[in-house]
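So this first bit is one chain, no partners, the form predicted on its own, shown in structure tokens.
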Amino acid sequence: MYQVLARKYRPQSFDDVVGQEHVKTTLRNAITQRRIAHGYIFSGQRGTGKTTLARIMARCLNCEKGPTPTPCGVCSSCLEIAAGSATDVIEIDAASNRGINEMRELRENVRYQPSRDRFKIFIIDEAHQITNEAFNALLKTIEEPPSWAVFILCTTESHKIPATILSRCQHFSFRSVDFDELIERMRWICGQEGIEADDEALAVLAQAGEGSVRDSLSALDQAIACAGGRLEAAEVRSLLGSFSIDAFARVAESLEASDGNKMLDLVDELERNGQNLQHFARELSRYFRNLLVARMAGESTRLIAASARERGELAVLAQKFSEEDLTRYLQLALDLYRDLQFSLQPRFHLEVGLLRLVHAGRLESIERALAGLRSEPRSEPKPRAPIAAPSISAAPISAPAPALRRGPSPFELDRLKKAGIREPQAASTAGANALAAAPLISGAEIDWHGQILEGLNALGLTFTADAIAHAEISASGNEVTVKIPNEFKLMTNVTELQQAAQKQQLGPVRFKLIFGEVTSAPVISTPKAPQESELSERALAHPEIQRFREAFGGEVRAVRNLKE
């Protein structure tokens, strides 16, 4: 019957695991200094040679010759062992034997010695599905067992495994194999096989195993089935679905050129081709990162898990974008790929999202376009032109005008209380009483912006003096119409503004407000101190300030002394 790679090429010694220096070496330590302790804890992803070492660690002590780092592997222990056969090396699955129940019967199984061999040595794979009462249950044995008892505990997750038992045994932490090496042993296997593999082949493989030695042997064994005596990196990569670095280099092709039409194309090709576009997305960020990666630390770093040839086409492509950029481009990448998950339209969210990385590319830091008016000359600042008096209007109005209040609002006289200023309601009602009786004014002769906003920046009403400020002010005879843009809608108040016709004695006004859009309004600053209307000019006057204006434009409202 056919044997699979990852068990036919089962290590079965130290120096046959790939990786896991400085797990070996302490075993190997520990082993001749007869330091061998009573429980052991390896735990790391998938495929790293948990299990692996813990049965070589088996034979290192049962051996004839042993315990010794470098069992036989001739004598009836050590080819028992090899073939799972053992009587003193029990293995146990602990997602199927995780009861109270199956570790009572092991810690009965612990009193007895070992029938033949120098260790009775119990194996529990997949130790974190272990429940907290069947730990509970074999603590006090792992704690002090029998001298002829050692307890491995392999598992994937060792944050499950509670303290109590961590405390109570070596722990080893197994990392991912390094892709090199990975590819390295795969390339071993191949000429044991027969079987012929270029090195970008091996490197697709490698990047599907995800530093699992296992996984990777998986993919491998998928492969020759597939290609047979010959594995070509196009084929390989279309056994796995996986994606060349050609796809992935229109994208960054469409991003240099900031044309989103290829990204259309390219998610339109996705689709045609029955691709995953969930795994596209992960994979573009992938790379991506590679590309931040080969610009940071160029095409000869390690910490690319890649082929000499797509990290050489990574490191010139990677000179045409920023750290700037290219992290940006991670982000986005990473963001596309988290809402693809949860997507019911996935091939939208792609567009956008590739659309979004084009957007990005044209975006310009706030750093550049700061130190680029640093760099210009400095000139002499220009005078500023005066601002127009507003245009009055003097053509009659012919809607009728609103009825006036009896009185201030609830929200008024708080507002107004808050502001420190006395209710105006005599001074109210005794101006609406008199605006039958009052002589006519001659609305031309006053500057309704510059009286108005002064009265109402007088009483506190910073709200509608801002809407005022970028108001259209017609006046005939003592009606005063007011056009207000539509989002100063909420700001202003009829009440507030004859508060202010009164401040400045302007004498009885009716007002009619009016929203719409506002074309000629003049907008008029808010009065200053005379110390705060110097800082001001001074402020604005100063060339660099008069250079970042002209660039982002905007407005200034106000000027503080930071050493005041």
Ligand SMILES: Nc1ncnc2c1ncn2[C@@H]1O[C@H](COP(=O)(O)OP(=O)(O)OP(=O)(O)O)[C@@H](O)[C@H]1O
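Computed from a prediction, not measured in an experiment: that's the story for all the values here. Residue numbers count along the first chain shown, from 1. Rigid core here is just the name for the largest C-alpha set that superposes within 1.5 Å across the two forms. First, how it differs from the form predicted in complex with the named molecule.
- Core-superposed comparison between the two forms: the CA of residue 545 exceeds or equals a 2 Å shift.
- Residue 52: CA moves less than 2 Å between the two forms after rigid-core fitting.
- In a rigid-core overlay of the protein, residue 38 has its C-alpha displaced by under 2 Å between the two forms.
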Given for the second form:
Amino acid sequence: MYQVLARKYRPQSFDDVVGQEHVKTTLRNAITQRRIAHGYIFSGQRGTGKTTLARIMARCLNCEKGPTPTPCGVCSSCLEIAAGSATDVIEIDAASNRGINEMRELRENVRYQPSRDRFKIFIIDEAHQITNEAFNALLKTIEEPPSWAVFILCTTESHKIPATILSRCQHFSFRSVDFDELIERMRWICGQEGIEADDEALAVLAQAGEGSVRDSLSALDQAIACAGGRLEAAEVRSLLGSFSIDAFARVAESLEASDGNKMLDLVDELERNGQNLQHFARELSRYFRNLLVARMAGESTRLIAASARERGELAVLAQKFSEEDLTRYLQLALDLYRDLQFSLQPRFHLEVGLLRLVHAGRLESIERALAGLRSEPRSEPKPRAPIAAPSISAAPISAPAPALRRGPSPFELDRLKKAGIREPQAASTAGANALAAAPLISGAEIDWHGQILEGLNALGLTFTADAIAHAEISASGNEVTVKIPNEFKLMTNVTELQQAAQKQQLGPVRFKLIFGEVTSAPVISTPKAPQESELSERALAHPEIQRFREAFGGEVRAVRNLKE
Ligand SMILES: Nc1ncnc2c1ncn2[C@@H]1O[C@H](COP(=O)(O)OP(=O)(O)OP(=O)(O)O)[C@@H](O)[C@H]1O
Ligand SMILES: [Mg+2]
Ligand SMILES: [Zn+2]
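To complete the pair, please output the form predicted in complex with the named molecule; the form predicted on its own was given just before.
What follows is the whole complex; the chain from before opens it.
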């Protein structure tokens, strides 16, 4: 009778098991050092070797030559365990034996010595299915079992195992198996079976397995059944209903060319070929994720589960997009996938989703737009180029001229750093060099508060004026320390202070800004709280807001006073 590959090639020794190095090493050492625990929990993704390693462990413990990390494989214990007929290795499927009665029975059974072998090993599969009550019945046994009992609980959902049980067992989490290791394993099995398979075909199968050896081997079984002794990527793909990277590359190319038409053609083709559109959306998310990773980590990264050829192609395509674009595409693709799952009209949804991607490529990031706004000199408002320039190019983001206004935003700083431009100096220190040669004037007699406020008001710099009205000012020589309440931090602009000082002809001044609580009342009486209409008038007159409106359009609905 035909035996499926997964069973036929179930590893019989630690060395056979792919991946899971952390588990293998620890178990091997435990056996060599005779430090064998009574309770183990093996948890992790399906088909990654939990049951397999539990059986190997049983062999190690019960081999006639053992306990040994390298069981002989020929003694009756080893043979019986491999065949699943060893009386002292008891496998319980908790999915169908989950109740209190079964666990009571088990508890009874544990008390009797092994019939022949050294240990009595209970492998409990799908352990998360055991009811709470039943777990409680087991607690005592797992905590203080007879010396011959070993429990191995296997589960895909360790969070469903009660903490009381977890704390009495050694817990190993199994990882999904690396793409390359999966391919290697399948290549070896194909060799054993006399099957010819090209790398690309194996990559498709490994992708289908998503880190599970069993799932990959099931796909391989299916492929062999269909294609016979020679596996080719295209055939395997159509068999598994998976998409070639070329289909997704077409999406990326349409995006690059901002060509919605091509997208519609693609959807039409998918539907005519009877492809599952939900599945396509899901794989599209994966594709953008891979593009993003390729953009960030380069083509040699092991974070992409794809063949070398595909990784190369991804890396080339990724360079045509910015990280921001790819992140946005990924987000949109994920949204699309989510929407499609509930859609009665998957085709239309997919079309809308793909067109949305095309349009998304044209958006400029808000940070970049803002940075552009800020770096523009305020004196000469000029018509702005439309913001909606396609930003799909991979050209490095041009750094805005270092803005001295209000200090750069974190986004700007980050961008400047990446563009290799040093952080712009705060105006206060930038002016310092120019001041060095200037003679010191005695600042003691000057009414700094009144003068600066007057200057600011004369210049119409109302925001900074507001801040100064609430500030505390002290001067020593030409260094003027301005202490500003925190809530005015955003409104204060050191360049404007300089302008005011110039306007009032106070000579060269170096401003030092401190933010914090202002204790003493300001010298000058604060103007009464502005009325709402006055407030919005002032806000609308602010040059920055004007530029903002020029660029983005829209209307100002409400003006909020941050001080309140
Ligand atoms: N790490 C691995 N190395 C080699 N083969 C593996 C590995 N993991 C799984 N396999 C293959 O997959 C089959 C199933 O593995 P196993 O029963 O150990 O999975 P499992 O983790 O217990 O899965 P489940 O959670 O579904 O019970 C094995 O017979 C073997 O062929
Ligand atoms: Mg299992
Ligand atoms: Zn043996």
